[in-house]
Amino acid sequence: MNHTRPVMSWFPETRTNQTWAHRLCTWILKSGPVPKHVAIIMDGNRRFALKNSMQRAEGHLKGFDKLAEVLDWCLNLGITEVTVYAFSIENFKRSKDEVDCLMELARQKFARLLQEKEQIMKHGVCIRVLGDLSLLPRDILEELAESVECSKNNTRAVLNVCFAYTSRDEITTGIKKLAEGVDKGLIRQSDISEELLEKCLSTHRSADPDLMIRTSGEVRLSDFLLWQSTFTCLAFVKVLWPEFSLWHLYAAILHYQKNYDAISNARENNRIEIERRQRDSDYRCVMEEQKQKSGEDGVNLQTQIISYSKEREKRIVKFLTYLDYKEETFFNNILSNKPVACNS
């Protein structure tokens, strides 16, 4: 690995230039619906490495250049939030020489980013990383931490860094959380709904990805957003990641837009129908209850359901807010021996 390179700043001080073509593009585009929160599975680095008689380590960097200059091109198009899948807990399957590769390219990249906290804060970017931090380094974990730290508060974007991830851990991982909550008492099984598990996954403070882009050929998601990706609009490119341009993403954006409308009509049904679903819970909760005490009644069934609607709802504030804490003095904990300088 050549360690002399100089690794790409996350958020190049000179902006990308562009052509006049592309920000014609860019204004047809902005006159359509354009994607909120877009998700990328960065693939094709090995391969982009072997096609250019690189050794694979340089392939990842050169793939790492190309997330900064992704990010950039979301910015300008007015896009929010992206989420990349950087590094899945299967890729720890892979040969001992890659994955150190890969550790030590994740200690450059998150070292650079500690660097431009300035930037961070001047772009308004809050960085998230999800995944089984407890897999990773204690150094990697506290630059993480820190980076998380002290972006938290800020709005304007959101970066969400999938790393040690893969969604069907997420998902085993939130159902644990729904029964630690059950067994404490927090919350009772049947205030459990496939919107709570929602809430207990990694994602919960993002809205659904929008857009999802795979960059390769591949036309698989590789455990990736699986839960959140339901009425995701899917871009298969045949690029590899290293080789990805704004053209291609002004494809994506493109092919979205012509599904807009059935995905948010699918969406908007959805929605319906969980709000259906509850009510119908909330009313199956209060006959159970109603039996339970031999029939005495006294109180209007409406009223009933809609005092049980709101207890519910207390609870699960009080199950969230426990969820909350526990995330926040996992942190606490990692930097506890690590001062954070942080200008806001």
The other form holds:
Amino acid sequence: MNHTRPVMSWFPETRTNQTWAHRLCTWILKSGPVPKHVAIIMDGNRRFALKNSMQRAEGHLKGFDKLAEVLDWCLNLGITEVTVYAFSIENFKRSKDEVDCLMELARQKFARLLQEKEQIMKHGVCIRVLGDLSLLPRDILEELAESVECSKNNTRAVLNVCFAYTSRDEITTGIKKLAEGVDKGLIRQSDISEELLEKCLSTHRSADPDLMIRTSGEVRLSDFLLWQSTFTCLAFVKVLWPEFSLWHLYAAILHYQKNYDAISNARENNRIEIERRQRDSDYRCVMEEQKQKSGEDGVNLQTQIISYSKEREKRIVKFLTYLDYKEETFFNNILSNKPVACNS
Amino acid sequence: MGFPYSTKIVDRKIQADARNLKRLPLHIGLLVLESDFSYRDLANIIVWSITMGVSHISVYDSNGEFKRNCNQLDEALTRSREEIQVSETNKYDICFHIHCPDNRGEENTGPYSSNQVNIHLLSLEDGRQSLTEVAKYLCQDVQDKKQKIEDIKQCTVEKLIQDIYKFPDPDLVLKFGHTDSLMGFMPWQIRLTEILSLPSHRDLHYKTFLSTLFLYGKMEQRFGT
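Please give the other form, namely the form predicted in complex with the partner chain, since only the form predicted alone has been shown so far.
Okay, now the whole complex, with that chain kicking things off.
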């Protein structure tokens, strides 16, 4: 792969001048709810390349440039978290040439990202990488780990890159984490709930996406954020990713605003249902414990349930702390083989 | 809309139309995200699907109203079948499955017979909650030393889901209503499902249904490779 032009920046300083029409639209959109977290399936790079008689590699490059641009637009609109599907575990099944090309692109992009450390810190972007990282070549893993480490305390915006990711793999891994917790005695089997399983997913630091955009006209989720997007507003856009424009983004946000009430209600109902189930579960556990203690009626039932609930929450905090520690250790192990380049 | 209603929709016509489709879904999910249900129209959609050769149909509403009103749907289905004059050679048994996420030993066990059409009634609890139940079940097995953590793979989870739901992943979901979200519908199973939206199930014309299936037939599946 030869580059006859400089590698495009993650943070293009030369922004396309916002016309008055753009500024008006931004102002109108901001008068309604704006999604805080947007997920994107950036589909259509290869078809774009075909359409424009380019090599696939060039299509992917254009796709990357578009991502940098869209991140900028999102920040301007007040969208502070973006999650992108960069590489699926399924993509590893593509031809060796194409996989190598994508890995090479990832190498260059993440290397470039590290060079732009100043920009990352200036824009306050926190970068996270989600997926089965054990599938990635070591050198890419090291670049990723550095990007993540450098930016982890940034709070202005979050970019989640799903790399070697599928949703089913993520859910299965989450279930395994719960199994480990139970096996180690950190949590009880009865502590398992929808909320707790969610906290074992790789997206546990983020709220569910408010809006999911998929370009190129395909109308499926392709194993991306299946759990997290169950109440997300879906926007299937018939444009190839490298051709995605600010107007398309505006339209997607309008779409989100149209669906806002229905989706908010559904989420709220789900939350209420989760709470109800938790109360029921705590009650049943206390009754179970009562039976085994053969009725010590001294303490009132309500107090028992509250105290049981507090104990359960303590167990969960301990368990989640353990998971965080494991995750940190994973990245530290990668980094310790290489001197940490950034001074945080 | 002005198209001629002079040809009554009969099962022979539906079967002929089905032969013109490039591909037919094995399992269609009907997501009714509207507040007013028309059992008659839903029954029509189901009967058209079955006549075309679809063997699994899911009917979903968040609150579980369909689960509670199975009889109403059954009656509507009987009427719809009469309307399209199902011929003797096209007889089939309709089997309702009212699913429940922690019900592992459901009444109808064993493989489904080939002349059987399966209508699955689903609601919100069959989504994330059912995955949670699978997690609990697996963790109990781990605790009882029946399952090793390192042996838990995607297919392990898949098998437990299949034990309850016993149907293939939906190939196609028809979403009715103006909400552009799946509203809790089976996150695990919709991995590769095509999602097509229609404004309403009420008064849905056969022609619209057919053209939606035609659209589905034309879709290319690239599976990330």
